[in-house]
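We begin with a single chain expressed as structure tokens, specifically the form predicted alone.
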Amino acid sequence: MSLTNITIIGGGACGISAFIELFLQLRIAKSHREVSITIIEENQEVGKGLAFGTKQPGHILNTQADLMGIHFSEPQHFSDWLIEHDARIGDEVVDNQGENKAFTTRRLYGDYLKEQFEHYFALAQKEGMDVQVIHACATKVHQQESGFTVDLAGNTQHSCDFLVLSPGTPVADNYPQLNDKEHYFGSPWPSDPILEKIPKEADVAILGSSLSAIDALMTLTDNDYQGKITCYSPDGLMPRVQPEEQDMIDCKFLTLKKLHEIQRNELRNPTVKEIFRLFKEEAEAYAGGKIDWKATARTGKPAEKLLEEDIEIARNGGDALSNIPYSLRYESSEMWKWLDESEKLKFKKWFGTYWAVNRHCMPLINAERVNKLFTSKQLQVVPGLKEVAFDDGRQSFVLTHGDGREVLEKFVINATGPASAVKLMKSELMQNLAKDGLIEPEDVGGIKINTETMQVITGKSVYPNFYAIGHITNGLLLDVNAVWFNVKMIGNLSRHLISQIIGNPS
């Protein structure tokens, strides 16, 4: 009897979590000997990937440890692991307010992922389950009458009955014309090419000023770079700063209850304007009085001045603009699902940048390091970036701003952040999936899926045996940067997928 095969493309955090949960539920249902699981991972170490394979001590998780557990319904598992392994961790816990609230290095989290995978992979083998890892790059998928065939680099193929697409955080290919330039680095990760090719005394341009740019800054400062560093971005906004002790607000206005009241009273979904009105009520209630909303605008203000203010605010527990999004982390994705697509697009246009800088903050320790770079005049942030090109005659990158001003740079690191739109994802697999009609881009970002089961949707059809998880679902599921949220979705995926194979287990 041939085994039913589940194949997971991607062995990062989401892929590992899916593997573990699928194995556990199949083993509990005593069906694990009837099903095989294959993981396709191009890196030699499962669990590391781009972000967690880093060697840099300044690359720090932007979420505290008690939300980073990889096991379904156990978000605190990583913080428990830290406590259990305290003797071997040393300086890898870099901003420790007690293990549960620790901020750790990404390389330590990569060790945790790798250890969890190896433990459950060995356990699955011991329990008699057929499991394997194929170290190869998946480039294309063919739909068969039953299941799929996956093309792998090296002209080999792999067939499966169920396919789980978990390719990790997609690198942006928003400057494809620069990819062949020697001194252009398409991502802050891995850091080795940057360290090998950029002299320590050279001036460096970083495209972007978000969390990815902070990682690029940490790579340079961890390795004692002496040249001037300039972050160029359209808005010049940096992430805000994560408070040491962040208030969890018991929201009274911006709640699922209030939004559902709009649905049942108006027989429609809420609008962005209604949500913002409720947010303003919530913020002013928390602040204890009226807020000058015009004064909260950040564009046009010097990044170094804003950072100084944000560090002080973080040391005092944060403010309404950062603490409310943080407090809504368990509800925000459900609220997002209740917006019509046109309203989601309005939200991204009107508030997307402000949501990002307030919801995804940098750890205080990194903020203080960035502040030192500003103080020493080594760093500046320049807003208004419009275009980037390469001038062969001058052998330099030309950065053009909205006012027509041009700046020449010799070394450029693209740290604009992960790609939201499928067409901008630097992934042969994703581009082929879209070209072949196996996935359908969502206008807001990512691909179309059933948000309850995580099944891939094209047109009006649901693929019964094709699933997707992680950042590629960003348009329909807002919090795909959060491990705890992805793990929650993986629980839904696993239950549905297993029910497809063995029915609903009792």
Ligand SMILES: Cc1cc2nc3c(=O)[nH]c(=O)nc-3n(C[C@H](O)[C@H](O)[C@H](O)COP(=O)(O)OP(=O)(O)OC[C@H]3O[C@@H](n4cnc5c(N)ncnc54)[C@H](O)[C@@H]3O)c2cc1C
The other form holds:
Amino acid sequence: MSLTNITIIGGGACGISAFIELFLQLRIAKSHREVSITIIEENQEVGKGLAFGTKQPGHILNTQADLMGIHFSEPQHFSDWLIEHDARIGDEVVDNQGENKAFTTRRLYGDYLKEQFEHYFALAQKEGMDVQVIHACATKVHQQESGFTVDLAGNTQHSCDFLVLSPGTPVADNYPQLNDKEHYFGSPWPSDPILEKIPKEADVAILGSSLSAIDALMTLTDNDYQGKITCYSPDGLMPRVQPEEQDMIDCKFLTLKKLHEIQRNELRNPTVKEIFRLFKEEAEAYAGGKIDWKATARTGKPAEKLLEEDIEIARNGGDALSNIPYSLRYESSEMWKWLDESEKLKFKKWFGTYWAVNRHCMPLINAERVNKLFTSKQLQVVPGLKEVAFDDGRQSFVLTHGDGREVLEKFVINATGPASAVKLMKSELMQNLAKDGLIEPEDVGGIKINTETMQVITGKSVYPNFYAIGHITNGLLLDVNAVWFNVKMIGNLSRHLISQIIGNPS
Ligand SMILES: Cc1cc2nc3c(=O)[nH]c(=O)nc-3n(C[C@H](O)[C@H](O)[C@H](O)COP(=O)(O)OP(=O)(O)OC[C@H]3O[C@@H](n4cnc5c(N)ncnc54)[C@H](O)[C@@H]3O)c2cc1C
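Please supply the corresponding structure for the form predicted in complex with the ligand (the preceding block corresponds to the form predicted alone).
Expanding to the full complex; the earlier chain stays at the top.
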């Protein structure tokens, strides 16, 4: 009798978390000998992926350790692992060593993921389960009568009964006209090409000023680059700073209860305007009085000045604008689901930037390093970027700003961050899935899914055996760029998928 095969495309943090949870639940249900699991991973190493495959010491987690556990319902697991292995890995803990809120290098976290995967892969084999890793790039998927066939680079194919898409965070292909330019780097990761091709004394342009740009800055700084570094972005805004002792707020106004009251009394979903009104009430209650909201505007203010202020605020426990989003870590995803698509689009348009800089702050240790770059005048942040082109005559990149100013640069790193929209995702697989109608891109970003079971949806039909996890589900889900959230969704996905194999509803 042939085994039922579950295939996971992508062996990064999400892929291995799904592998482990599926193995555990099948083993517990004593069905592990009737099911096989295959991971298709294009890299030689499983577990590392884009985020945690970096070798750079300055690329650190932007989430504290006790939220990074890779096992369902055990966010603490990584922090416990750190303490248990302190003697072996202590040097890679960059802040709050020995504490739950430790910050480590991302390369250490990648080692943790690899170690966890190798342990449970060996245990699954020892328990008699058929498990395998295919090191190849999945390029296309064909839906069969039951199940799927996956095309792999190198003209081989793999068939499966259940398919889990977890390709991670495809790089944004938002400057395709520059892709063939020698000194254009489409992403800050991997850093090797940047270090090989950019001379240490060269001036460097970074497109973007978000967390991805901070990574690019750390790569250059950790490798002793001496030239001027300029971050160009439309709004010139950098992430704010995570407080060491984050003041978590017991929200009274912006709560699921308040939003459900709106659903119950108005028989409709809440609007962004209502959410912002509740946010302002929450912030003023926390601040103990009226807030001059105009003064909280950040665009047009010098990034170095804002950073200095933010470091001070972070040293004093943070403020309402960052502490409320962090305090709503576990509710905000649910609140996001309760917004109609038109309201989600409004939120991204009206508050997207402010949510990003306040909810995805940089750790204090990196903020202080960036501040030194401002103080030494090596770094500047220039707002108003409109377009980037390459001028063959001047053999330079021409960066044009909204006010018409043009700046010439020789070396450009695209650190504008991951693509939200499927069409901008630099992934042959994702483009083929969209072209073949096996996925349906959402206007708000990512693909259409059932946000409870993580099953893929096209039109009105839910695939019974096709699931997705991670960044490609940004849009309908909020916190997909956080391991804790993805692991939570993987718990739901695994239970639903397995209930379809062993027949009893989860
Ligand atoms: C730079 C960066 C830093 C981040 N830092 C944090 C952090 O500090 N804390 C946090 O919680 N989250 C962080 N995130 C968010 C992170 O993306 C998510 O947490 C996510 O869970 C990562 O796991 P993943 O499996 O989705 O992606 P990845 O770990 O990137 O894994 C995806 C895997 O899929 C493989 N793959 C992709 N396409 C194919 C294909 N077609 N065929 C075969 N293999 C394929 C890739 O090689 C990769 O190994 C960060 C993200 C980025 C980009």
